[in-house]
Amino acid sequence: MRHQYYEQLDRIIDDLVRVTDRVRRSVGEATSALLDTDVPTAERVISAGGDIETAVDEIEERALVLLATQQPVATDLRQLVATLRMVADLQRMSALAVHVAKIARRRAPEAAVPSPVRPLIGDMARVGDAMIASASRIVAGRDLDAAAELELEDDRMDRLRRDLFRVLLDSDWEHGVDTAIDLALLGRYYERIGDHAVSMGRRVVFLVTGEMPVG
């Protein structure tokens, strides 16, 4: 009976990693839709959001069933609690990818990102992608060193967002208020994607050590 229980725990973590990878693809496709003014890709990201939501709900339900029926203690309890927290992070990252895609769709056929800020948005997207990839590896391998490095990537993301605001607030800005608002939102979306990746890393630290890092 306990063997089956641990198999179920392992499957939950495996599925958590798979959904994290799906979220990463969704964020990447949303960025492509944004920078390439690709409406079909934007639509695909928006549609995939519901599928990811379903997958996350299934993981959450299975974790809750184990929590209610097996009365886990110590590391097993921490694993289930961390899983429940991480599925919430994945839900938010998926929703943020959908928000990015919706901006791309709304602005089409015009480009949502003017050329002066394309490098900044591209850098934010690349850092976000790397952070989600790191979160996936951290969850799969319980790598505490990688979790610490993820915090450094979060600092880089914060710097990029500040750089974006400096461009938007510059007196030479000539792309209008609506575009500036969209770009401010995009900066926030990518920053929050990184924040949720960091949160997942911290949950793994909690799982392994029993202590939650202070951000």
Given for the second form:
Protein chains: 2
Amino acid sequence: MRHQYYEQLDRIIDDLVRVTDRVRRSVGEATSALLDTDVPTAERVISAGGDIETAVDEIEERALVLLATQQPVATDLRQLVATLRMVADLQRMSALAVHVAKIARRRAPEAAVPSPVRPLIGDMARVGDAMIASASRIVAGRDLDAAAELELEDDRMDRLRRDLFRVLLDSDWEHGVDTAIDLALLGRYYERIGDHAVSMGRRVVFLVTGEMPVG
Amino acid sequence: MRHQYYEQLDRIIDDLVRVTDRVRRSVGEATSALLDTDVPTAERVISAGGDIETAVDEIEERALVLLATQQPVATDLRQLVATLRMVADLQRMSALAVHVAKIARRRAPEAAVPSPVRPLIGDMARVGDAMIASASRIVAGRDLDAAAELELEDDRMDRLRRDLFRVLLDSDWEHGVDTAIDLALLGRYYERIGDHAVSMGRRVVFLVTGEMPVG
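With the form predicted on its own in hand, show me what the form predicted together with another copy of the chain looks like.
First the chain shown before, then all remaining chains and molecules of the complex.
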């Protein structure tokens, strides 16, 4: 019975890692759609949002069935509850990738990101990507070194968001209010994607150490 | 044993309703701070964020203990898992109220919301308030009429967000890029507060009917 429990839990965690990697790809594609003004890629991210939601719902359902049938206690219980929380993080990250793709699609054929801020948005996307990769590694292997890295990447993301806002608020800004608003929202979306990666990482750290890292 | 279980579950739900009402007050105060450029009130919302987090953590902990010790199955299990998900919604709503308060504090003594958009922001805040009130009623009494209302309020919130963006993007906009960005973020924050209220409502509807309403 216990053996079967761990087997099923392992499969749920494998799927969680797989969906995390799938979400990471969505965020990457959304960024390409944004920076290359690539509408077909934007459409692909938007429609993949539904598939990811289905995959995530399935993981949630299986975690609930496992909870109900095997009635784990202590750490095993916390592990399953953490899984349910991470499922919610993945749902939100996928929705945020869809938001990014929708801005790319709405602004096309115009570029949503004017040249002066392309490096900044590129950096935010890269840090976000690294953060999801770290979260995936942590969930897969309880790699606590990646957790420390994730906190550093989170600081980097915050700095990039502040840099972006400084550019938008500069009196030299000449790309209009509409572009500034889209960029402010894009900055917020990437920051939130990173926040959810941090939240996933912290859930695992908490499971392993019993201590929630101070954010 | 079962009797004790329901007693504890009822207490958890009472506390969930109490924290929902506390979050509702925070959102209301954040709006006052914003519209009246009232820094002390903004500070109060920001520091209340920590108290709400503590209250929410306590509910989560008690739900976990109940899960572990009473090992509910079927509907009882789903109820507890829904509670854990609602706890996450409340955390986010409280964080969003703090974001609103921080914009009010940062812009003071200048008003963050210029006169032409005050009615719109006021309406968003009012709809958001009604949505949290509906969520609270649904959680407290499984009032499914309030759930239908919540979906209508959600549509209203979406329309208000679109109206707000139309004003910000109008070529007559004369309040600068910085104000437009803050307002775009404020619009997003109120919209997300509403989304979390909808998500709480839907969790209860799902418990009662077994069907997730189509969003």
